[in-house]
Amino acid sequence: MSKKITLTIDGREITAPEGEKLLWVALDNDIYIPNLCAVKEIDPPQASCRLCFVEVEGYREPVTACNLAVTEGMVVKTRSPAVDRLVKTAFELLLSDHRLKCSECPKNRSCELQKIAKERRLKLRLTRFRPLVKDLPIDDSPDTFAFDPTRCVLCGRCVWEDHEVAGVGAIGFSRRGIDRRVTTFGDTSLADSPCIECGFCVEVCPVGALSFKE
């Protein structure tokens, strides 16, 4: 049985496994720090979507609450000027190459970008960015589902569920920089790669990019 430690959180004196990464001990006790690409099984952690960012007394600069790992006695501020900053710099960088139009998103309410904006008082728009949104058609194949990877941020959860949990290996990321991006082994239809759609994809995706289609 893992050792319990005591640490605060913007003032709140919390219990936790002693080890267990931050982001899963603020969640687990309902204060919110924003993350897309988090998989609690996934170890080490992904950090990509660089949205977890946190102050912690010690520190000289904010940490990516995802991978650290809690100690006694830490002190962990999940807002501060620092923190704010850095987390609208990374939603903005997201936005820039996400397509904006939510009324006509199957994801529209329940959307991990819109609980973002929402939480954080961020805007649904690009302000200091210019768009980057390739043009990329829908792959509707599948029977039960379509992928728009033009709403895609690339949080690795649909590619991690596939491999690890279906256990099929589908879809992986490929090229790199602005052209990355989730697609089959040599970018044919999901139709016709191995995949069985189980639908466990899906319903990790935290956007709009992979829907059901009923």
The other form holds:
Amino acid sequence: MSKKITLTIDGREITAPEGEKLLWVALDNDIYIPNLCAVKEIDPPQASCRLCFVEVEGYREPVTACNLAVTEGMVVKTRSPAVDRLVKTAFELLLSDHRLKCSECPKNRSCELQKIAKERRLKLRLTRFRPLVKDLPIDDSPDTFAFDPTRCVLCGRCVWEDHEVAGVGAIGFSRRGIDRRVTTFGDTSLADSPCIECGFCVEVCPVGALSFKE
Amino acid sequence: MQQLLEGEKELIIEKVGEILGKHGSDRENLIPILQEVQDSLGYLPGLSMEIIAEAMDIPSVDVFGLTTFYNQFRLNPPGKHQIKICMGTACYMVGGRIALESFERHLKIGEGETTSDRKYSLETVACVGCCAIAPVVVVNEDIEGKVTPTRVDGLMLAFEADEQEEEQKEAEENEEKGD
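Okay, that one was the form predicted on its own. Can I see the form predicted together with the partner chain too?
Below, the chain from earlier opens the complete complex, with every other chain and molecule after it.
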């Protein structure tokens, strides 16, 4: 059993195992920090969604909570003008290539983006950025679920489940930049891929990209 | 992905096997192996990526992710006529994209693709170094300047005429052989 340490998050004193990542310590203690790409088992963390910024005493600028190990006497603030600004921009950038129409989305009301918007009082529409929603078709070839790449936030949770938990290797990231997307080998449909329809990827999708059919 | 030609499958299996034998199947050798396969075959056929993935015991989609990430890898075979459209600043400004779109319409393929008969492949390049005659298109090794859609029509007609001539020659040669 690792050593226990004490730290302060938003004025609350918390005991946690030394070396645990700050994001998980906060979440385990019911202190919400926005996150999309975080999976406890991924080491080192991807730290790609840029939503879990916090202020830590001794650091000049906000840091991502998912890849910061907690230490004795650490003092953390989950909100500050600098944090809010970073999270707002990251969130807007995520929305800029996300098909918004929430009312038509299978994850309406159980979507992580909606949760973050509510928690942080962010708007679920674009004000500053130009929308860049890709013109990609929905893949509804599997019997049990469908994949809508235009609602994908590229968190990588599904790829992790597919590779490391299910051990299938049907989906992965391809291309780069604005073209980056989750695909199968050679961009085939999921039905033509090694996918075994275990549904693990669908269960971890934080948004409406992967959803079970009725 | 492109259909393989007759006998191409065997060639791919042989070449990829050779290269894998030389490098071993450690994942750290993935990029050097892919580079060598591309040098040897001119492009990375889907089959080659699948063989490499299997030898390394990694999902083939991971190899696909890598080869689509880096610009140095091409997944489509080079065409007999390789058309490269300059997208350097000068060419871009005076209508490089218009030239590209004209070719795309003619050949019914997109950028980075090859026609199914493998006669033409289309790609964009950065500056070729002759901005004064922008927009520039490099066809095989020849440089074409001030390429307007009309010029694209002309180039395509010339290609077709060449093809016909070649076909005729081949037919004649075959006839001679037959005699």
